[in-house]
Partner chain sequence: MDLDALLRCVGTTSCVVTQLTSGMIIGMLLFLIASGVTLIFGVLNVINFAHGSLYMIGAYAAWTFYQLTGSYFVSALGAAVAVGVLGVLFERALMSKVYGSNVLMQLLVCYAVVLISDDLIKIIWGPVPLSMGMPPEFRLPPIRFMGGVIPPFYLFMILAAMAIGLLLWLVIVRTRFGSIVRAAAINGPMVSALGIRVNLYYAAVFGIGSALAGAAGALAAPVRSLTPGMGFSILIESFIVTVIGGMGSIVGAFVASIIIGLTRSFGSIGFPLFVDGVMFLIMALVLIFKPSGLFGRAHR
Amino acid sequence: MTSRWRDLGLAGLGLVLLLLVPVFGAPPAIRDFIMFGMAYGLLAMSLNLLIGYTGLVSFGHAMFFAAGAYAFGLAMQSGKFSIPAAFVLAIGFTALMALIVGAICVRLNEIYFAFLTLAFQMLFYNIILGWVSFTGGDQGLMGGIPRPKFLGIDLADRTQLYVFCSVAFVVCIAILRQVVTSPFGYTLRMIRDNQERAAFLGINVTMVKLACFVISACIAGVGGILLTLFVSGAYPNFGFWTTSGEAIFMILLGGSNVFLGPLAGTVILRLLNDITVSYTSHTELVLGIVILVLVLGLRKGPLDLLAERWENRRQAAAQAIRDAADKDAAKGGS
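So, to be clear: I want the structure of only this chain, in the form predicted on its own. Can you give it?
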């Protein structure tokens, strides 16, 4: 079985496990935690396509998270679109926005790219705040998000909403997996490791970066749509710089070199927030200490560390087998 079919099989297994949660009667709090995690997980996973695979650190990725949320919410509040049509419209709007922003940003590298994305995010955030008649300003989209039935699916029902979000989440993760394991994904790694060599080999570095930027933005937009459906609204903090910071923390907490590392970081961050809020109001202090431990102690995400140790053991075992084979060959020759 090829790696592609194996990955699709694992995605199907993951979907089955998610769908078993309501079947076994998990309390609503658990399902809400999972849906919240799926939305922010897509934000972190999409950002890692830029950071971990392309070497582009974006401080403004939450603008696409908010773009998907607001575009979907406004389309549904207009009453002119079905949920699938609004879903496609929101992704299209996010892709167009990413194409415009990315065409400017991807020509720069390192810190210049990072701060330019932050500047665009703050511009978008201030548009949300200032255009009160359209976006609701700092109050967000009030009045809820209509959820008319489509194809017999009623998203007003929390169980059906959970199933819908689970399917959308797994499809996006499968798409990201196919991207990073495709020749395009290895081209991204080449650009990350040595951009000059990639250009020397004839790769249009700017266009590849732009394509990655748009794909990443669209996945983040889907995360925003799922969160909008979950909370029945869209709010300015979706596009604030702290949301981008949280996504970077998620990547640090899980690891950027393992595909599902950012998703693990999302779960860790949400658990840290929920646990610390139960006992203290100093959540930022606790999170800061955890980040310090990771940066100064491990110097990488937990999954990165586990993957590295697994690879070292695998290589050691392979070397031991080769050494044993060489000894046997030497004895046979003598």
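Previous: the form predicted on its own; requested now: the form predicted in complex with the partner chain:
FYI, this one's just the chain on its own, none of its partners or other molecules.
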């Protein structure tokens, strides 16, 4: 219970920090960086619920990112919905899609799962490209996303949009935290570590995986909605396979064993991207080499490695203290 209050407190603190950024009049570039980071951060964080906590390596997570973005954008462009209604609608659509894809995929073994999610993502991407009259094809949703006022909030205003996105972002992270610290979250870890044992204990593995898949997709959908609000449009590359690959890369960079690791990975990748872009147009080449070095050299994410070192050192220190105590006790006894 206390850890729950601590988590909520930290979430509140995070929100305050995010909100302080515009108060101190940060340049727009930094605010934009944070907004992109929040959208992609939700993508990476939600994907880690699948990869890091459940052992479901999805290579098609960006399809839910794009689903949220397009559903929200199309609902707003239709002019029939307020922003909250479109928000709920978009998440509902994403959840439905995740339910269908998940129902087919979660029963399969690891390798099948990875490439079937990839295949479904390409199906969704091709639908977006092909259905020009509805989605705008490769041009994306053009003409901007209308942002009518609701409850006195005007998202056309940059600062208010920033506040809205920050709140939505922190709420999503808090939800994810709740999920991984709940009994459900421990069930996920058990499935990751030993699926058969989980099944023997009476857990309906398929249903739990499906539920996790849908929750994770919904959070990714929120990420897509935030991005749509921010760039005032939705583009097919939101759902292209490279976006999924990037999300996996973010998890690698940040570490899958630390809760906020993927978020750190998002920041690192975006910085890495911005830096390479300013030196060379061959970002893909650079990113590919970085991935190879990390995977083959370190065998895990750099932050995971740091966390592991730290944990080892702490244990060694604890052991030293215990040894010293034992020695003292032995001396006292003699």
